[in-house]
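Encoded as structure tokens, the following chain is the form predicted on its own, with no partner shown.
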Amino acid sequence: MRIGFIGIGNMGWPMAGHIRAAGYPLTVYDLDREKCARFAREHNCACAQNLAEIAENEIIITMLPTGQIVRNVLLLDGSGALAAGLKIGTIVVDMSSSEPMGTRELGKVLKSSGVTLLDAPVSGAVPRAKTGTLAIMIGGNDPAAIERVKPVLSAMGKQLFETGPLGTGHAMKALNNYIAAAGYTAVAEALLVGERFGLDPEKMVDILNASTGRNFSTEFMIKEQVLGRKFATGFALGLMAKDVKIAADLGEAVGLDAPVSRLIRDRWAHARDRLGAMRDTSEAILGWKDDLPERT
């Protein structure tokens, strides 16, 4: 199978690394040229110069940031429409965090062509992806489509989940970064209001993890990249913050009451807003530093 990967970012670059390791015939695609040249001559592959290229092949994966920049790609694309010179047949996954409703739209379009769109989002980050050890979630209408594409996730990821139809895979990558995003938010809100009071950061981080307050974020990441300030986990603050937005349109598209992701969803605006959305997830925090008030 000939394998179009488009998005060639912090994710991306691993993650078709591993695709082209496992022997796939494979061409790459992204708007900084420089970097597509690079990363063809170090895997030795093709560099697509335009769409079209990217349209021969028989699955299409894409690795951007949003869904919107996904359905651009696909549809209206000033280098010319992908979806235009698509074959009948053809698979395009979608393994960025789009928007789920958007998903079921765009699997609809696409179907009109004879076009099939998988969504298979992935989590696990920058390490998981150079590992090739990613968890990926797989939405779809078309079982004999999921089981062709599975040998080629298979060299990016560990373990695959079927979740249901399309945009399931979305919605689950959604919600598990909603949760993440909630773990991380009550962990720093704790560590400022403990500082505060004299706590030691460290020590509390160490209790929270012998201790039912134990998380992935407590885990993982308060250690290294937040007392350590490493703050490189290499997941840009505003994705997690359009993820979280993500799941709480889900709760309100689905008719429930969900005022949990909505709080989480402001306070992971803000701190975008604040420090920018290029700024590393585990600098969130200092977002929200001066927000407590002093009480008396």
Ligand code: NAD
Second form
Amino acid sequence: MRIGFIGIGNMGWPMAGHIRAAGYPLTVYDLDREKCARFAREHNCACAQNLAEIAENEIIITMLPTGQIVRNVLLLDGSGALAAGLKIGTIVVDMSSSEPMGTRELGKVLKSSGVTLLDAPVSGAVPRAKTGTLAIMIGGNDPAAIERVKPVLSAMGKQLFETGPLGTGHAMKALNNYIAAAGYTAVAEALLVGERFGLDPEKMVDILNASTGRNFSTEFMIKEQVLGRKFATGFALGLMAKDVKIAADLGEAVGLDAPVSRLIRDRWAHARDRLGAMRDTSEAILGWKDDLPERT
Ligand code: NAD
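Let's compare: the form predicted on its own is above, so bring in the form predicted together with ligand NAD.
Below is the whole assembly, all chains and molecules, this chain first.
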């Protein structure tokens, strides 16, 4: 099975590396031509010059910033739409964190040309992408296609979950990141309030981790990345803001009032607009620092 991989960024680079290490013939593609060539050199595989070369593969994986970019790569003419060159029976696996509604629309368009789309977003961030131990959430309408790609996904992930029809993986991923972002937001607010009251932030995190307020941010992020001012998780603030917007939009799409998701979306949009989309996710607290209203 020949694999084409589009988007060798913070996540895609180590993920594609594991596919190659598992022995699959691999062709990578990225807008960043230097990065593409470097990856190919380091991993003894091919760097496609254009999307037409990627279309030659049986399985094509996308790991791009947004679902809109995934749709552009597949459908938009101009830069040479990928879908135009795909053969009947090709499986496209979108591992990006994309919007589930857009994924379903894209799936319909691709199906009309005999191409199967699966969504298989990931969780575990850069460290678990590097160790090949990501959690992978697989949505799709074609069980045979899912079975075909599972060995490839297993090269990148430790736990593979089948979530249901096409788009459910992307929905699950957005909801997961909403919860992660809400956890970070709550910790950030508590740290700002606690510090102003006279509590020591380091001690606060120790106490949270020994108490019921513990979450992913307190355990794995705050001390090293925020208090240690490392701010280098490898996950851009703009991408997290995108994910929580997807979760809030999903609530609206299913007609459910989910006010907390809207609040978290707005807080992250605010931090992104204030600091810049390329800043690190762990820096969001800096965007809120002067904003916390005084208690009246
Ligand atoms: P990134 O910005 O580091 O990488 C994206 C790559 O795509 C870059 O190399 C960029 O040059 C390339 N690219 C952009 N547009 C392109 C195009 N039109 N054609 C070809 N290449 C193009 O992003 P990332 O952190 O690797 O995230 C990728 C996806 O994974 C996002 O959807 C993100 O939300 C999700 N995700 C990220 C993390 C994380 O911790 N970084 C964790 C889980 C999921």
